[in-house]
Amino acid sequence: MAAHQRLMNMMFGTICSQVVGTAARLGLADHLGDNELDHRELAELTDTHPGALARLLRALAALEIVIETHPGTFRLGAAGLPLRTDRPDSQAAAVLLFTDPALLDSWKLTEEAVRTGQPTFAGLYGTDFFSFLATKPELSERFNATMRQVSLPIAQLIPVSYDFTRYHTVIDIGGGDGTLLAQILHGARASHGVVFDSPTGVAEASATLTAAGVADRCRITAGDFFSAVPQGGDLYVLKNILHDWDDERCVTILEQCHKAMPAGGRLLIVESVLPDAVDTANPAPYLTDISMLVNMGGQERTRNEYETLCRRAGFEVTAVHPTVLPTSYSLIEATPV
């Protein structure tokens, strides 16, 4: 019956997202605040049908997002804070992302790509997901704010991971809005950076190395790292950007980086290296690997497929440094050979 039941619960899964999806496009968090509420000043809050809304609210009880304090009066529960939006670890604009219908509709197709090998995604829009992003400025900033929000506790502990002070130029390739460059350059007082993305991956760099008061040390720059990458510096950082790849692509993207590194450079790549066997206590990497397979081409790897990639690319790889909590997140050290 125990099997039985988790079974169930998986393939409730699409409803649980689209429960919760529909919370956040609501606005509920926001509306409850730290305040309780009768679900018919929520639906007159929200503009909602007060009977659907107080079975959607009770669902979301079912889930422990809100609690049900009294019958039909909610308030938010633990899981349901980080949606709101007004909180330092609001996980909002990731929940938007992905319960988007651009995203849920490859999902339709899973099964084809299991087949063919290949990502849906371009097949139901004519294009890959980033270039798919850069035509939609709304996704691509709620793209942009996800990576911020699910960047930041692994940007926290990779300074504490591993010594940056012994670098000059930190140059971040991929560095997106400079969440992990701040965290960087805000440990390592001397040192100086580089993010480096796309013209719509860098539009709020400058606000959030402001922000982290590491301005004045930092260079903003746009390009393709596909076709260049900024030259001169001492140590180049790939986070999270070589599973978004297949294989072909990402020896391009470190080939760029070995062309632009001085001899005595160094590479750091940041991402989550499944183990050689699978872990059943953390799913998370593996169906983070078939959402790869499915919007984008790209996969997760083992240490060996990393290594492999480097050595294809002119890196030999010399230490792998676990990050200081247990998550599946590994730092990569390589050196051009």
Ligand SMILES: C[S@@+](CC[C@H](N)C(=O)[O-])C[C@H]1O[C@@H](n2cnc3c(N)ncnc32)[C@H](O)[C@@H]1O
Second form
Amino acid sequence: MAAHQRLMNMMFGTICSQVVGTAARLGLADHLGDNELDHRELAELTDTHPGALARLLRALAALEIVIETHPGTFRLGAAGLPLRTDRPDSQAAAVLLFTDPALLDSWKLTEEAVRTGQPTFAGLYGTDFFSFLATKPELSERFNATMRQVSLPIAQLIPVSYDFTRYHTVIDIGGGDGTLLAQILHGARASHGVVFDSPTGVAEASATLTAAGVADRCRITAGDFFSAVPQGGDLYVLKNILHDWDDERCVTILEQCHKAMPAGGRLLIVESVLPDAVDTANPAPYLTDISMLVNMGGQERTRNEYETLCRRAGFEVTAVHPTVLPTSYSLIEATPV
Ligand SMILES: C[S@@+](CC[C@H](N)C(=O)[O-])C[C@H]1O[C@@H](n2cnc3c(N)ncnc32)[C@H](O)[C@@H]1O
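Switching forms now, from the form predicted alone to the form predicted in complex with the named molecule, please provide the structure.
Below is the entire complex, every chain and molecule, led by the chain shown above.
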């Protein structure tokens, strides 16, 4: 594609995101289900202006989210199926969260974040992202559902890439609704587990672990990983935790794990590890890195940067296992020194 066209497509990314977010907010995918509907019927169902909805549907057809079967009549396309809320691979909560008007304000200040190196989210709301979530139960529930949706495909791969059966107690720090621990314990049938997260973070964990049939081997503990984490695990997992925080906060979390761990315990950091040179084949982690800058004050890191964090907290990295998919996720194994 010509360079100027690629640039224009990137610039139009905001419009694509609003088109898809609006489709999700109107519940178009659920209304369409397995059927094809005329835009006037859909306008009635969604309480929208028929002419404007026809234009939205046309834009969605151009993006292959829907297919125009006859002029003005639409059914879901392959890329639109995950917008349905009734599918196991639904991404609807993620689309709603990432296009939530309340969370877009910090993006308007991206230039400021680049100038100052500080997250604009905290400047706008006077608190960090997770403290903000703790005061917004509905948004927090949506965040947990988003993490479940985006984490499930990776969580399913992790036990294929790493042998958990050798551990008696796996403690998932910042384990959210237990999606990853459920997958680990499903494969490691003699192991036990603890999901540790903030009170709002673990709100949905009981339902997930029960549905996965592993609740009898699990404990759910709420707390603050900057103050203390549960003791006595022989494996501490941190998936998508360290990328949320700056180096100082990461070292504190790692030190808490170090303190709680028995001699011979291990740490497993699961993150999207940046290669030393930019990989143009996989832009996703570089874009989440900017999201971390703007919203969280964290960052994506290279293997060397994770090794440095580990050393500062008294750990030595002993192995790095890439996951089996073509993702940039790696499992960084470390032991206390
Ligand atoms: C990006 S999510 C990752 C969730 C899960 N590990 C996954 O990969 O799907 C970060 C998690 O850290 C939790 N968290 C944030 N601050 C925390 C704190 N101070 N103490 C414990 N958990 C916290 C959040 O509630 C959230 O579940």
